[in-house]
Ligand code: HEC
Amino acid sequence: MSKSLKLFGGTALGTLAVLTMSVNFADRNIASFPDNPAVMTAIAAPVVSSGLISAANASTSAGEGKLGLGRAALPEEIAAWDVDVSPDGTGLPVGSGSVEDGEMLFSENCAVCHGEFAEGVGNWPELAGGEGTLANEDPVKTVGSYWPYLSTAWDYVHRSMPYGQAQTLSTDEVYAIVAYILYSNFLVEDDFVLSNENFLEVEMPNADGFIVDDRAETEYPIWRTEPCMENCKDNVEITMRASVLNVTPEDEAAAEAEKVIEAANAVTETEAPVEEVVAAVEEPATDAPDPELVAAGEKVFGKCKACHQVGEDASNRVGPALNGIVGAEIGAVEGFKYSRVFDEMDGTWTEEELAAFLADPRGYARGTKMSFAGLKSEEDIAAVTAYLASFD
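Using the sequence just given, produce the structure of the chain by itself, in the form predicted alone.
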């Protein structure tokens, strides 16, 4: 027998042996698959309380045609959520709180965000001030300047404040805090007590500042017309150039030339000698405040910015605007409601009087609403006075 035949015969016998062993192993260890396998056993139903079953049955009968989920809220559950107060006083609970108590409560619970005088801290909202700013490009909307209903303030404090501890204040505490907010907006006096009985007697300055929104009927049809895409105007032309307006001098030489032109115009109008006018243009006034002292005063004035404004567009806030205060009559800033003590004072804000006031505001004017402790440094007082004197 040839070697190739022997090799083939050996391989065939080996393969047959392996197949025989596989059949025997499967027969002993692998169960046969039945003709009709049993159905999988159902998972046991969870245990459900009788209360949930009753609620589910009630919801099914009450919610036919819908999802059949949940149940009708119980009267006591509705009452627990129904805490809002309407502008007509509906929902207002019995209670009262004074401005005096409100000042302490506001300092403890609210001042960290809204400031001691409700003037706002950082990006937290201002609650006081902003009178007469609603027509400005950047209006200051506060409880006193913007909100039409006192109930909005009471309701918001009651339900949402203090931040992170909502509804921890008692009813009387809410009344007291709202009373202090009114006082900070000069809407009530310092001896005022707010209660459910006099709540609707408080007049909000912007009560008539809101109208019914009828834009859907009056304006939407105008906006939704087909826009003009071509030939919208008969002709287009340039009517003015910035160079004609002299918006900005091109350089220092141009600025000096502008001064000379103004001086020449002044000569024409006043008929003063040319030499006097030119001297007034070229030589600064000798009594002008020291620029370095003014700059130092601007930094110190940062302690006052929360309540007072100076400069262009300055307006009364928690405190009066201070433009032209040096040399002005005491307690005479137009449109600002002062503490009673200033209404009874006479005199002028000379530099000496300002220095005395800035050093000890409450000692100088006993009863002032201004709670700032004062400037202890004579250098700071002189700097702030110089800074204020730079604003006419």
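Follow the form predicted alone with the form predicted together with the named molecule, if you could.
So it's only the chain below, everything else dropped.
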């Protein structure tokens, strides 16, 4: 606090605080400045904070405190990064998309994780349903049942989805997909077309379901009291135990750590030269792959990780586990449910076949569940293939 005061040399902060507080509740379309818990409740905080604001207003107008660092942002740069969309539609680009197109796009790009009807697959988020469940024991929170603003859905899909391939959808595709999510929530009809023009007409069922943090009124007065020190209750009983549920991963983790210690210890005990141990682990193969290529491939595999696992303990996720995939039969990983096209394909994953598939998954296998645009560079394909070949 004293630091702030020194920096801005504020005087008469109290008066300024009163002035700025009074405009906090101006009637605004977008939620107005909050009845901020930090400000309203922290001792003396309103004075400091509002003082800072006034002081900042004053100091910047004089151009004070500037060091002349950085450079002006170019309009193209701002356009590239400033893509957020606000509840009142500010930031929405011109465009449109239909439920019909959205259904196809969703199926191709989103359904592996979120389900064909946006109902969610396994542990992946559900985007539809749950209407009227918010007061239940297990509320189901989806775009339809919970989200107060449609802008949030547009903004998030545009900026962050599909998971693992963010920012690859066009403006119209995002409109279409968002229209389809609305349709999946029974909020629009199947002939609906969403555009920047009718965007604000869509009503979100839970728009009024939120209140601004009210802990300062509902909780702090109760809990800012002198605490009891003695005879605080007559009797104490255990009402629930964690061991009943037994969901703590402690054992495996501890076992893992123990293995590390034991392994380290085994080395010292037998006094085996370290090189030998390392060699045994790394298993020198006859046609040893280029380690640099494998390392590059590991990086490329980052693009696949949202859906695939490889290595020890790899299991089937959105896509099949890829251990030993180079040279394996196509579509034959145990326990994985493939698309029809994969089920019907014969052959083995030679390096050539893999390269063709990874360059253009949907071209190679029309109807594949693998919603991945493909790897553009041949080097990346060679690298990831070498990386995959290093696991058997």
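Positions refer to the first chain, counted from 1. What we label the rigid core is the largest C-alpha set whose atoms superpose within 1.5 Å from one form to the other. In this text, all values refer to a predicted model and were calculated from it rather than measured experimentally.
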- Core-aligned, does G122 move its Cα 2 Å or more between these two forms? no
- Query: Once everything's superposed on the core, is E298 shifted 2 Å or more at the Cα between these two forms?
  - Reply: yes
- Query: Does P205 show a Cα shift reaching 2 Å between these two forms after rigid-core superposition?
  - Reply: no
